[in-house]
Each structure stands twice: as structure tokens, then as C-alpha cells.
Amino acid sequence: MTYNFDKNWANGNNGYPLNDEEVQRYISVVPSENQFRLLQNPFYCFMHFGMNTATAREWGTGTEKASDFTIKSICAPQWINAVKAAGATGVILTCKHHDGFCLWPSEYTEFSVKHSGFDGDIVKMVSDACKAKNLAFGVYLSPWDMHDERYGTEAYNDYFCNQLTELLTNYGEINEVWFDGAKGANARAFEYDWTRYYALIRKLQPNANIAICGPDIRWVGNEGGKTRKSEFSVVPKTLCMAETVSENSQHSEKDSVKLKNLTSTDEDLGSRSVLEKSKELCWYPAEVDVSIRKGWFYSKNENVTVKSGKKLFKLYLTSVGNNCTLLLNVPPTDKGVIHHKDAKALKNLGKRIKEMTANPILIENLGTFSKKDGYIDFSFDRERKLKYIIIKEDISKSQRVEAFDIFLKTKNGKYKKAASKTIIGACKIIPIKGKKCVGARLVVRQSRSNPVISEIGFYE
């Protein structure tokens, strides 16, 4: 087969403008320092743990008492060792779920661990364990509260901000604050004061990213690990409106099953045809939140649903390897530990991630392409059995590449197409499945101004 390598970004750009005023508007959108730092550590773990762990539910009822939290002890270092073995770089703890029960001895409610049989501050135990292993720590605080009588009044916004203040001042550096818009169908109508919440976080933890009902990290759109073919980070600014996210969040317990089945692969959030219609743009990278089990809280009935290391690695490739971050939920048990099945799967995942880049063939830092770089050739020292190609754009210069091809060069000098993709972004991982070759060719077909590739690596 004959391939037209001269049909590239430097020669036609697939018929799209390369450097006009509109393109300059797109590439002027870049990540904040917090967002940039996040994308250098794109894999971290959720830990759903709380009243629902003790009562064996996914969602509470609002009628629980503090004494219903019957868990007497936890082993936080074991939690952190398990997720660190997977290669995760941080943890987000459900400090308060929808039932309203607080895992720390809050001064503003009696519904917390201080009135249960648990002796201690679970938030502190987990944050301290993270610090001991150099993992980032983040907090989840549910805006919806089934238990507190102030919910639905302005006094609740005061209460919520008091809770936030405790979490943001008593536990050291907070890496991420995670909100959702989940609310029961019968919950009182109430508008959360997002502007106030955000301002408080910026003041107390200026280095923290705010997700998912937040301006820094967007929800990928489902809880089943699905990502789009083209997962853009430069999107219309309207997407970061918390109220919009809230409307699409869970509104009943059964919704969590529905969300897992959603497929967002056909959705277009950041193509030129979308951006040109939006006056304001923003950098808003996607986070993939998915559970290692069927549910989000531990249930002994779901031990058989633990995803294998192989399946988790596939999720890693399609999330971290597709310009997203991965937030993998790993729920501790009612015995206060990570179940051995979960721990085994996490260890296997970590092994697979390490093996992916254990045998580099060639790694090059390319930088800004010039007009002569319509395509770039790479030569190996000998015939190699290629398994993975990892490409990273310099996202400090925005997200530019819109279409590219990878070709492998065989011993007889011929080229065979190995991949045809759209975006790159912070990281694109391309499995090659052990194909033999002596070199490769990268052809950027379409770009927003000159491509800027920070790194390309070939691994066997």
C-alpha cells in the first residue's frame, strides 16, 4: 500500500487553517499550575468509606445514628500501601457522604466518629498515612446531606463552609477537593453556594484542584470507565458550570447503575466546530472515576466483582493513555482494611504499568515542530518487537494535535500503518502488540498551529 506522507500539518493541514486568529484563540488556552501538576500525576484512588460501610449500603437513609457506625479500627497504612503498589500517586477520602456522617470529629455536628464507638480521627489517620508514603491527599465532601436539619436553608451553606474549613486547615496540604451534584429525588430544593465554596478553597488550599462540580477538573460523563475518541482539554467555558454538572449527576441510588452503562464516545466537546461557536473557552481536563468493584462502598457480596489487574490496566490505557486522569475507587472493608482480592488486583495493575515502560527502545524530546517536520522518522539500533508507543504534548503550549498516524518500518524498508489517532494531549498510549520493526514514522496530519511534542517513547 502507498501512503501519502506529504499530506500533513505542514502541507495543507487537512484543509483547516493552521495559524489564523481563531486558532490562536484556541492555543491561548493553557492549564493552570494546579492543572499542569495534576496531569503529571494522572492516576490516583478514591476511597469510599463511612457509615455505608458499616451498614452495608450504597446510599444512606438519613435516619442513621452515630452509634450505627460500628467499625472499631482501621489500618490506614495498609490502605495506602495497597494503592501505592498499584502506582497511584494520591488518595481522595469520602470524609462525608450523602448520609451526613463525618469521619472526623467535627465541632459543628454530633453526627460524627466522636459519638460512635470509633476512637480517633479517620481523616487524620488516612492523611498521615499518605504523608508517610509521599502520596497526595484529597477530600470528598458531599454537598447533599440527608441528616442535617439545616439542609435546604442558608444556614446549611454556613455549616458546609465550616466543615470545609476544618478539612482544609487541619490535615496539611490538600491536593484535590471533590464535589458531586448527587441529590435524592425527594431532597429539598436547594442551591449550593458554589462561588462561596470555591473562594474558601482558593483561600485555604490554593494548590488544590476542584472537581467535579468545580472549575478545574471535569467529569468524563459516566462511571463505567468510558472515554471519548477525542478527549479534548480545551472546551467551552460553559462546561465548568457546576449547575450543569449537577443536573447530570445521580438523583437516586439506582442511577449509579445507569451511569455505568452510559457511552460518551460519540460526544464532541472540543472540536473546531464546537469551539468556534463558544465565545469563552477554558482548560478543563477529564477525570475518569470508576470503581474496582460493582459498587462504591464495600460489600462482601461483591467480592466476586473485583476487576482483575488486566481489566484495570485496560482502564488505565484508555484513561491515562487518552488524555484523562484516572480516579480508581478502592473501598476499604468493614474490618478496616483493603480486601485481599482488591489488593491483589492493585498489585497486578502496578506490575503491568511498570512493565509497560521497563524496556525502552528509544525516547526523544522533540519540542516545537518546524515546517520540515511534517513527518518525523525514528531509527532503532536493530529489529525490535515493539509493544507500546507513548506520546506527550507540551501542554504548557495548549493542546494542538488534532490527527496523527504512526507507521512502523520493517526490515525491507517498507512502512505499515500501526495507528491512526486524533488527539494527543498530556499523554497518548498506543499499544502495538509486539510488532517487529526497525524504526517508526510519526505523521501529524492536522494541528492547531505548529505541534509541540515534549516526548515520544518506544517500548518493547
Given for the second form:
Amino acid sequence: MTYNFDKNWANGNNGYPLNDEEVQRYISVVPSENQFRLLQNPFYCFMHFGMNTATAREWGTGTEKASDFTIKSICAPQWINAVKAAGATGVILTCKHHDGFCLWPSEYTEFSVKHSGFDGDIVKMVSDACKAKNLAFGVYLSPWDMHDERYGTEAYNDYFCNQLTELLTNYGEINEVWFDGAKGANARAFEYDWTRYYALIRKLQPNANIAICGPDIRWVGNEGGKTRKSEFSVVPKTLCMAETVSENSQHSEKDSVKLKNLTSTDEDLGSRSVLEKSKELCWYPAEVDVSIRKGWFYSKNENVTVKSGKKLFKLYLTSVGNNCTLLLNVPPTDKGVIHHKDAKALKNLGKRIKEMTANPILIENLGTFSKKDGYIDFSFDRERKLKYIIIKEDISKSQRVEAFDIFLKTKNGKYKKAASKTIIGACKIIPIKGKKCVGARLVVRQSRSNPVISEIGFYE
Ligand code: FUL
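Given the form predicted on its own above, produce the structure of the same protein in the form predicted together with ligand FUL.
All chains and molecules follow, beginning with the one already shown.
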């Protein structure tokens, strides 16, 4: 079989001329500085810890008392060592989950560690341990609060802002604020004052990304670690509010219509046929939140569900290696440590991630393609057993490539197709399974204007 290595990739460009105005509109959408930084450190860990750890539940009831938090001590440095061994670069702690219990001695409620038997401030312990090991620190603060009586009244918005202020001023640099859209079916109807929350975060922590019910990081749409074939970062602007809209959909007819048009769970969020219908676009990269175990909180019954290092590495490949960030949940136990099974799997994951790039064959910055760069050939010094190809677009120039193929050159000079993919974005990892070859060919089939590839690496 012969392949048509058409030199002019713009021919397959959906009929758009290269510098068409519409194409310019798409490629003018680029990450903010905060988003750009996040994508340079795309793997970090969630830590679900709190009242539910003590009571062995996933969601609380709203009727717990502070004294029900019976955990007496934690070993935060052990938590951090465990996630660092996996190669994670940050931690997001559930400072308050839906049950309303606060892991720090908040001035604005009695329902916190201060009124339990625990002596200390868990948010401080974890953020200090992160600092000591040079890990970024982020906070999860559940908007939905089953316990607080102010919930459902305007006073709750004040309470929430006071809590945000405590978290964003007393614990050093915060790199991500995670707002969960979850809310129980019987919860009181309530409109969160998102505009006020966002303004406060921008003021107190200008370098923080606001995730999920927020404008900076998109929920990938499921909690099982699945990603789409094409995980776009340039999407219609309405999607930025999709999670907050689902929260309020029964109260605003207009918003629920928008929601029908596009939600975080739709398959196609950013192909040209979606973008052309949308007046305003934004950069909104996906984050994959998934747990190392069955549940989000620790339960000893679920020790058997800890995912193996091999499985975690697969998740890494399909998230970080598919233009997403990975937020891997590792829940500390009721003894205040990361369980040895989780720690072992994390260590194995770290080893696999390191091994992936331990033996580079060739790494090149391709820069901006010209029209004649329909395909690019790479020659290796000798026959190699190729295991991974890692391609990165220069996302400061947006996301451009929409379809590309990889061919491997065998020692008798023949080309064999090894992969046919759609988008690239911040990082695309293509596992090759140790195929023997003396070179490779990258064929860009379709792109929004000239592709800009900051790095292509081949690894044995
Ligand atoms: C969900 C929550 O209800 C879960 O308990 C967990 O926190 C997960 C990350 O988000 O919406």
C-alpha cells in the first residue's frame, strides 16, 4: 500500500484558506499566564481527608458534630513524600467537603478541627509540608455545605468569602482553587455569588487557577479517568460557566438553554463545527480528576481497590499525554497516613513516568511549519526499538493541529503507519510498543494555520 504524503497540509484544511479570518479567530485564543504555568506541571494530587475519613463515608450527613472527628494526628510529610515519589508537583486538599467540617480553625464556624480532639491546623500542616518539598498547594472548598445554617441565605455568601479569605491569606501561595459543582438533590435552592468569589481569589491569589466551577480549568466530564479522542483547549466561552450553570439550572431559563447546547460531558467541545457557531471562545483546558481507589475518601474496605502502578501509568498517558492535566486523588487514612498500598502504587507510577523518557533517541524543536513542511522526516543513528513519541505544540500560539499521522521507517526503507491521531495541544504521548525502526515521519494532515511544534521527542 502506498501513502499519499501530500506536501501541502493546507489542502486537507477543511476548505479554509490558511489565513482565513475565522481561523485567525480560533488561533488568537491562547492560555493565560496561570494556565500556561499549570500545563508545564500537569500532574498533581487530590487529597480527600476530613470528617468522612473519621466516619468512613463518602458524603457526610450534615448532622455530624466536631467531636466526631476522632483522628488525633497526621503525618503530613509522609503524604507529601508519597505523592512526590509518583512525580506529582502539587497537592489539592479538601479543606471543607460537603459535610461542612473545616480542617483549619476557622473564625467563622464552630464546626472545625479546633472543636474536635485534634490539636492543630491540618491545612497549615499540609501546606507547610508541601512548601518543604517544593510542591504547589491548592484548596478545595465545597460551595455546597450540608451543615451550616446560613446555607441558602445571603449570609452564606459572606461566610464563604470569609473562609476563602482565611484560606487564601494564611497559607502562602495557593496555585489552584477547586470549586465542586456537586449538590445533593434535597439541598436548599441557593445562588452562589460566583462573581464575588472569583474577584476575591483574583485579588488575594492572582496566580491561582480556578477549577471546575471556575473560568480557568475545565472538568473533563467524568470521574473515571476517561478522556476524549480530541480534548480541545479552545472551546466556546459558555462552557466556562457550564458547571455553575448546572448548579443553578432550575433558576435561570436562559442558562439552562445554554446548558442544553453544551455541557462538560459532551463529546465534541471544540471542533471547527462547534467553534464556528460560537461567538466568543476561550482557553479552557481539561483536568482529569480520578481516584487511586474506588472512593474519594479512605475506607479500609477499599484497600483492595487500589489501582496498580501500571493502571495509574495508563491514566497518566491518556490524561497528561492527551492534552489534559491529571489530578490523582490519594486519600490519607484515619491513622493520618497514606496507606502503604497506595504509597507502593505511587512509587511504581513515578518509576514508570521516569523510565518513559530515560532513553531519548532524538528531541527536536520544529518551530513554525512553512507550507512546504507537509511532512517531516527524522533519522535515527541506527535501528532503534521505539517506545514513545512525545509531541508538544507551542500553546502560546494556541492549539492548531487537528489531524496527524506518524510513520516509522524500517531498515529496508519502507514506511509503516504507526499512529493516526487528531489534536496535539500541550502534550501528546504516543506509545509505540518497542517497534524497530531507523527513522520516523510526521505528517500533519489538518491544521488551523501553520502548526507550531515546540518539541518532538523519540524515546527507546
Ligand atoms: C464530587 C464530590 O461529590 C465527591 O465527593 C468528590 O469530592 C469529587 C472530587 O467531586 O463532585
